[in-house]
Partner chain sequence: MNSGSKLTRFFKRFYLALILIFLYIPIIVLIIQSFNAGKSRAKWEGFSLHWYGELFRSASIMNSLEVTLLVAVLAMIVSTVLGTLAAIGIYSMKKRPQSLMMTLTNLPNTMPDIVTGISLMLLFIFTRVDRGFWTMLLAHITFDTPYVILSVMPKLKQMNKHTYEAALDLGATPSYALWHVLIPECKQGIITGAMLAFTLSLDDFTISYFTTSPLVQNLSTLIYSAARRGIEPTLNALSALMFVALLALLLVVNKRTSEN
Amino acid sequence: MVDNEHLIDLRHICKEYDGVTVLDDINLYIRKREFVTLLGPSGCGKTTTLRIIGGFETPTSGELYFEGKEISSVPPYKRRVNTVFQKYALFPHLNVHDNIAFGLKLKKMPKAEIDKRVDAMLDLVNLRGYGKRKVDALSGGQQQRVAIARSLVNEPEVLLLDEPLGALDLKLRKEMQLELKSMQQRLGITFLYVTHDQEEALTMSDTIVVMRDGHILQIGDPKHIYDEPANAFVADFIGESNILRGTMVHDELVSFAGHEFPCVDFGFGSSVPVDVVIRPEDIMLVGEDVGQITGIIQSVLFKGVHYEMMIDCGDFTFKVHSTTMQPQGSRVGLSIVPFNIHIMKPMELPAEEAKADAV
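Output only this chain's structure, taking the form predicted in complex with the partner chain.
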């Protein structure tokens, strides 16, 4: 599905506001027909990155290429990208039809052709017959669809979406995720999607770009990011994790929580400090006598699909997800297969953060 050709290239993009760096040396490429998600907590620079590509911000330094041409100073109305804004930004003085037709009218398209395309778009977003309605009279989900139709009707090379589902309730959001993904695949348009919702990113994306404090921490497909997080922050942000300080005894043997575990990682050296990440669903609860370590169940929470148990093993309290419940206070054995132990270099905190942590 995804072409290899780079459609957009960001090279050494930096952005400062009044001396504060919000983007620091961003390097990223987006391929044709790719669904790329910028994922990170608020203030990580994901929206700024999107706005630079949309043309609403100019980078302080660095280059932005679109099909090989540098476009960082091209105004937004001359770029072949369209944006779906946060909270939609529809034009309230126009009805649904005229909102969608806005871009086509600017292209001086004949009226009959405009009407045909607008109707096709209304069909695409399941709003057939809504053309004459006022946008204020629509529900949040319907306004969202109009905003998407208003952008897609212009047949952009790239559709930029800035937390487009943020204002919708959970059920509608899930539906729209699937709908957006299938729309993207059917139309073959490149999507650049901004969200802070890791689940949304995992569901929809071909490629996830994890950002934090103006830096890119990791780029990869959802499975890769989930299974092989580059550092403890990514591991913590994408899904839930047990993150421990440990020591690499030698290749394929790591020590943490007062015990040595066989693992599959190598090349870290001997007796070096490392971060160890274990997903809560990767810890198996076994009999007290057969576990690699033992602990006491401190608390049990029912989470719908699974139980979440906190297990005190002396040095560390593990979070474990399991479909079978163990009673609170009972002693259990924990077992982790080597493949599920992820070893990473201890995360180096950026200077400001180290200070902030010290406070």
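Having seen the form predicted in complex with the partner chain, could you give me the form predicted on its own?
What follows is just the one chain, with no partners and no other molecules.
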């Protein structure tokens, strides 16, 4: 359960390195007991944002508040946050117990209390009985659990996780996604998670913050981000999409791929350029005679739970996901209900992308 009370507030945060802006006027609040994911491609500023909250970087300008107190100049060890990095930075000369206990020993806590807390953490991360093992004898997933336990044993208000599952194989990564979410719910503390993996973000988060080029493009819960992307970049980054240039003919009517389609959007004006986004699973395969448009199936891939088909409709090749398969070379009709056509203002591309798009 997410608490409505703000725990962390970033206000007009900017960060420059050697004159290059990596964060540009970031405004974001994080609530108590919330699982927030910073999502975006490499270089978008998500790790820099995390490091500023952790105290490893100082913002060039702006203010950072923790429970209403400005903490931009407070050193990391005085903040009630702990960080788990992709490279777990465990001490190879210490066993599992002593790795977890390291921070408590620095605080000169009594041995009995240290042992009690470490045993509780080993239970939490499903490593009971592993205390005497050397960390280099553990698997990657087990080492990651030790790193998490070492961070949690100090009872932080916030756990910062910087792509902690990146070094794990796919099966283990999926298992750890569920385990991390369950752990966060049991502990009732705030998790701030950084990833470029949209599936991780959709699986675990209460709130997703989509970033690009040092800016926040959209904030929302996973369903809202997926169903109502703010622009073509978000739509393309979160899941798969057919993204087309179109023209808003008038309210609730849009033209793309050489045809006009009813939609539910309005307020864009008449005869104005727009971006059109349609998810592959929202296109229905029907007979040629009843489809809004027709095309030829160019390729068919079996993806486990559905077939992925590329369908050439002349002006555009649509990607379609369907549980029923039509053979390659077949002529089919495509039908799209108005609710599944998402209209948005055209997104301005960086100069190099705009040039590539034009080619």
